[in-house]
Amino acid sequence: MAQPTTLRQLVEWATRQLEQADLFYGHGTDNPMDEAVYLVFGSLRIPFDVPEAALDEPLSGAQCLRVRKRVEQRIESRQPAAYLLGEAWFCGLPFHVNEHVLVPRSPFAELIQEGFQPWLNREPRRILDIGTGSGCIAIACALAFPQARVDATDISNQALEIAARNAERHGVQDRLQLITSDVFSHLEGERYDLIVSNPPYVSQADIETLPAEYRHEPVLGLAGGGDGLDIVRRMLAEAGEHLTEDGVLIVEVGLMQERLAVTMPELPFIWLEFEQGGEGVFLLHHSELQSVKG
């Protein structure tokens, strides 16, 4: 078979290669074809919305070679495609990523695009993102609420360096404060209208069985202790002291939803639903967190 020489042919070729490999998809795509499109277009820095006619225009030999090497690297290394490309998309925005931050993939994107309605009584003036990683949630919030000031924390200074780079890329560096903090440890006296977080929530048993792709991500961003809920429990115990009277806490716990509900039955968790896919995101109001003990 002749070597592929157009975008369409490269995507078809890459799809076949990925289908034959034992790969896991969970970092922005969920099937070989979408992953192939991501790798081909991303490797060549070509917009995903190119005209149909452009798909059949011939590419240079160097461009085709670059794509073939990138696909081979994805198969051989089992690294997420976003790490190979150095970029991931969230809320329709590009973010620089590397092995120091998780690849953005949270259903928070849908909440941000909808302005967190109908859950906020007013536009938040102060927002906190705990465990910001690449900064994608904090930055998207800053863009969605241009009058708000956003604090974003992480325990990893390497992650905060990536977040700073992304904040400058999207022009929100003047309204986004990056803070080295273990949950609320360096936020004494601060209160927020909205606190959001996609914290580590993978249990120790599950960490040991993750697909190879996830093992390229920083364990700090995944491991949530023995049952996966250590950091979430700390957040619930302390969040009431950092919310305004009508403030809201929204946290993603993924597949830990049922375990958390059973562990803390006294809390009236509101479990949010998503049209674009996703689960395990809860909402609590300030008044509902006052009785939580650490």
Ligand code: GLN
Given for the second form:
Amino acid sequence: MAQPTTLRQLVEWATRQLEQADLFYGHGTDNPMDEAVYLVFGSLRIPFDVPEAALDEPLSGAQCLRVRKRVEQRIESRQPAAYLLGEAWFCGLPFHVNEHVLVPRSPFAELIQEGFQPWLNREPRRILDIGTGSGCIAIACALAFPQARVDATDISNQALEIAARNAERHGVQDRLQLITSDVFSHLEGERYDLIVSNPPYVSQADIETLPAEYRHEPVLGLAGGGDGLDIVRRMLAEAGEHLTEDGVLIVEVGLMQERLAVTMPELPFIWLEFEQGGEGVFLLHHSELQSVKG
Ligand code: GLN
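Here we have the form predicted on its own; I need the corresponding form predicted together with the named molecule.
Let's see the whole complex now, leading with the same chain.
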């Protein structure tokens, strides 16, 4: 086939290249075609919703070359597309990303889009996001609850710099406070109506076997100690002191769901269900966290 010269041809070409390569999907897309669209449109900074007719207009040689290079880079380096483009999408919103933050992805998006219904009795006034990374969950929460004040922590100042850029980008910097904190270490005396977190929860053994794409992500955002649950245990031990009386804690632990349920059988975890895919997100109420010992 002749060289691809239109958006449609470039997407078809990129899809074939990606299909033939041994890549891992799961950093924003889950298949070669969506990844191809993301790489082609993202490399050219063209919005995804261009009119149909634009798909068949010829592009310049420089544009085509830029796309081809990006696709080759994705295949050769195994970097997630988000890092190559410097941008990722979460809750329908664009976020700056670099190698200091995990690529945004979490079933939290669905919860946020539904305003956490039916789990909250009233609009939360204060929200905390622990381990915010790019800030995507905290910022999407701030936009979903325009009256709320949101605190977002991370142990990594490099991550908080990215979160600050994203907060500005989405105009929530006045309601979003970024705090350097190791879980609750710098939040003494603070209480929240809603605490959310997608903490590091990959076990030591699993870290060794992750696909190459994950090696480009900050290990701080993934590694949860020996059995993966070190950070989650600390969160459970201290969350009771940081929730208001009818506050809730919602945490993603992914495939660690079973391990957590077995190690802490005394806790009445509610495991949330998702229509758009994903699992391993639990909810606990303030009253259920009172007796947890660290
Ligand atoms: N395997 C998980 C993921 O890719 C790990 C994320 C995490 O530790 N928070 O989403």
